[in-house]
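The chain that follows stands alone, in the form predicted on its own, written as structure tokens.
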Amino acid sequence: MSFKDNYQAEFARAAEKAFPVAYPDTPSSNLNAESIFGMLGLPKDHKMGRFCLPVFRFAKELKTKPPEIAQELCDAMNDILAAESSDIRCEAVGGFVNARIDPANMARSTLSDILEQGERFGLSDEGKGQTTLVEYSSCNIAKPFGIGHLRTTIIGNSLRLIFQKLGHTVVGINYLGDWGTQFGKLIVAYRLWGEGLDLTENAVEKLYGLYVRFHKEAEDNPELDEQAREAFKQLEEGNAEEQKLWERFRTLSLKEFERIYALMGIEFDWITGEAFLNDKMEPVIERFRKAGLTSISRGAEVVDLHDEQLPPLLLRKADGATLYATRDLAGLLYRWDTWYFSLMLYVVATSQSDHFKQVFKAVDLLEQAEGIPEEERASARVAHVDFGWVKFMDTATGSAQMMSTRKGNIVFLEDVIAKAKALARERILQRNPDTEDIDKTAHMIGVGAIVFSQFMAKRQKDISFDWDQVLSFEGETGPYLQYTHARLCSLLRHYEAEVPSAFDPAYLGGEEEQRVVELLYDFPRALHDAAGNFDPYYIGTHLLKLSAAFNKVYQRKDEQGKIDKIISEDHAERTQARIVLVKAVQTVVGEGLRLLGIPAPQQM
């Protein structure tokens, strides 16, 4: 997704006009505002300007050194911008034309926009008429919600909110793993060892215990695997007893998942599962047959993808059983027929990359064979939003370990939330024991710590889930952002008056204030970066920069070495301007936290 900064667009238009002025004998038909806009970058040091135009690429055509080009262009642009009463002024630095914005006017317009729009700041209608589907979380029935499910759930939930903010109609989908041979294993395990279990409490944990026991027992008794295959076959054929057990396991699991999602503030628009597609696979397989794309290989029905990097996609096993890929094909085509989406995102771990390449390629081949134009194909509107592993740090050995539901070495998310909440409660009692509703605030901080831990790195990178790092309340963490928000709320309460709508931006002319204003102005760009890269990391990083910049203002000292207070009875107009800045930062930090799925406490 692209984002057109108003100042950059104005700068690019001025540059388009300036080229023929500075170099009248040089063809410049390709130097239109649109192409120049795409050339703009950021100076290495933000103090050198808001953005810049590198001119090195023009040196050969103009037969002039880049510094000279930059100066000639800068002079012409400044004349044009001055004539238009623009807030932009240019400065030539080496081979760059740097843009500076009048700080007072930028502060006035940016802060006024935020005061007027509130949490709607950054809201866009560019996605109007577009439907975006986001599939995330997708837990397996009868298995606990563990740390392994954390990243897909948190990233997907945030992307749902971000695309809503940008005007899309968004459908958040929880596609449950509620079908497959593992249910045959669970049915066998339940009949062997679980008939007397009380499933009124901790049902999923107890079912999971049966599942783990099955795999341990099957290592010495392979006959159990055969029994499991037979049990699942009976389930697929609609056997009443197997069906009743499956429905019970599913109902108990959904109830437990809903409770965990509520603890985390996670929402969905449609909860479905693999079983929903059982009657939709055969028509899809038939479409592939009619298109002449299927063949038989060792008794199995496959689709040759004609790609050396991808093996054929297996539609049906030799014994007639369908597979996860078959259901994903049916699911993608069902969603296409139902929503005719503009974009469909699958938020699933990187380990499934080849699977999605196969599925997307198979659908593309089908649509090609059926004569569907490329711009009208579902396969052109799907994307796999991959992410790295979450590894649990073993505090005893100091090494990261992969988690396995089969082996039982899974970290329950609820245990992590409970530990985070307990630690947060201790910190609150130490810092601010008068906080209202300490338990509620501690829960908000604990969830914030856990959620932000997943945004501390870009999504493609692996994350080592380290207790000390995740639950730290210092540095670049969720609690740090929450504490900044709470501090801003405290300042607004202490002001004891309405935030003024009029203010003098001259009182915000310091270097620290200017940096805060710039980062406030850049918030919509961070939203677009997050959407364009399918990664909320960009919002998290931006909030950290904004919080750090504001805290420099908050902690700044005057010439006597005393804290330069935001609120001062001796400087009413200066205080008004600073309170406007405080309100703007509080608004943007609060909205940014919401988009990340992090609660924003007003007290800590």
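Positions refer to the first chain, counted from 1. Source: prediction; values computed, not measured. Rigid core: the largest C-alpha set superposing within 1.5 Å between the two forms. First, how it differs from the form predicted together with arginine.
Superposition on the rigid core between these two forms places the CA atom of residue 308 2 Å or more away from its counterpart. In this overlay on the rigid core, residue 594 has a C-alpha that sits less than 2 Å away from its partner position between these two forms.
Core-superposed comparison between these two forms: the C-alpha position of residue 581 differs by less than 2 Å.
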Second form
Amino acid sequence: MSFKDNYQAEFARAAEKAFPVAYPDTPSSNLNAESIFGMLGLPKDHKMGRFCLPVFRFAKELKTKPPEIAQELCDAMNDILAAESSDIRCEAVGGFVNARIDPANMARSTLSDILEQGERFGLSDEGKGQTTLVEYSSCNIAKPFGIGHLRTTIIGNSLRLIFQKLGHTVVGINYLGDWGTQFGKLIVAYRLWGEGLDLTENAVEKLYGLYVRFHKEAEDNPELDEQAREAFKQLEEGNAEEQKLWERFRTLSLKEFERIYALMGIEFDWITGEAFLNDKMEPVIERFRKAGLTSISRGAEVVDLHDEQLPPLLLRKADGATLYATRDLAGLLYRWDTWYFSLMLYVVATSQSDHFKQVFKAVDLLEQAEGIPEEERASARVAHVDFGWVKFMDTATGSAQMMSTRKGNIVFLEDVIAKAKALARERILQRNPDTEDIDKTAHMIGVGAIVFSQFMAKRQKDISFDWDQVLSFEGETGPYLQYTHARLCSLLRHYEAEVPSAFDPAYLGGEEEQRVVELLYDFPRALHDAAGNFDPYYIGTHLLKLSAAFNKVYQRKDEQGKIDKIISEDHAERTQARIVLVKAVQTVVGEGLRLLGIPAPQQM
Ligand code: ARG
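Go ahead and give the structure of the form predicted together with arginine, now that the form predicted on its own is out.
Up next: the whole complex, starting with the chain shown before.
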């Protein structure tokens, strides 16, 4: 465990005091709360307690059987905890000291905290003074924003929000693919077939069409490739005509991308691109030369990474052209000089992991050679946040199709959003045709479905995107979470009065309510797990658990088999306590959805 909650801190302090009482004169009596915290685990079943301390490791030193140690320690701890009027009680079970928390007190303090803090619940200042850079989306100019860039966009956007919540200064970077030999091809194609095109609308699709045509025609006419190389050379040398075309392609593309980002609610702090680094590469290459790290291999200038079991990193090709990797080196060092970051994340597909290994290693070698101490090295603060494929299930054929940009069978993200919205609208009309502002709600649900689909599995795993599945209002989906949230909002509307600030937690003593309170309490831990693993998935699964737990309260039946309604006129006080619970769940689910980048409708 890395995130220490208040109960764990209290428990560990009690254990620290209990050891010398139970076992004076042994090395274990010197244990401190910090090391005890490090030993805590979770009981197999959450019903056994919130967390536990396994004592097996002390058996040898104390020459005592684990269950006896657990009992001894448990008794001493309970005395200490009782004297402090703590909410924690210990229970010895086998070789474990299990911690139980008084449910009513836990409910009181957790729910009061959430009511008081609202969406600030879980906010932390632990990232204060730390600048965290998150690079994501980074799609390519003059190519459609395809589903291939969906996962990076969604994961990165969420990580930006999560790190902000934890108090980091975050810079969300969109590093556009706006440089490279493909622009030579595009310029040639444009001159041959594009001059007459009206690019005021669907520019990207049209430019992409030119690009696809170029590849087709170049198969029979290799002359075209030669022209493309020449055009790119002109561009690199700053020739005004080529430069102007490139700028136009870039502006038109960016305009379209920004429309899609707005549709999805995606934000950045800095939109940049590879071209920005054009004048920053030579000084970096020079630094590598000075450090004695470059060599010439078949005319190309390379950084040898042989000792690291990696292929050499190409700085310059034999014809003098720089590469994708050269720009990444320059970009990393530029960002380091600019922000002196604590952490920089590159949210990029797993297929690029060798590339990032090379880049990070090359910078590491450079910093070593320059005598920069380890704690001052940029290379020690970067991470490739990789992720698997999105397999787009074609419902008609039932087959999974992959994307290929060159051949042109690409799934356009904008079409995906439109389809999601249309399907969401159908469902709303079926379920609740009286929904206000159906168009807006359908959009929110469509986006929610797409976004959450990316969190169905941990990021390293491939996922398959299936329309029926992602849009379902039941099951592990975005719409299910949104629906739960909307239902909570509707309960609050029905309650009509203000959410009470005082309530009797005894009414929340049921097993179902306790589970909800535990999951609310654990929301900050889910945030930490998400940040620590660079994976919003942890928030997503936590919200699913919380929603499922709440739905058990919501759907519970009384002895006569009738739904035990949350709001009941005959039980004013019980209703009050339950409404507090409802408000707290609504707050946490709403905030969790925000952190994932999912809009939360009030009604659906
Ligand atoms: N534009 C690249 C692509 O679409 C991704 C860029 C990733 N980021 C980086 N720093 N190399 O494949």
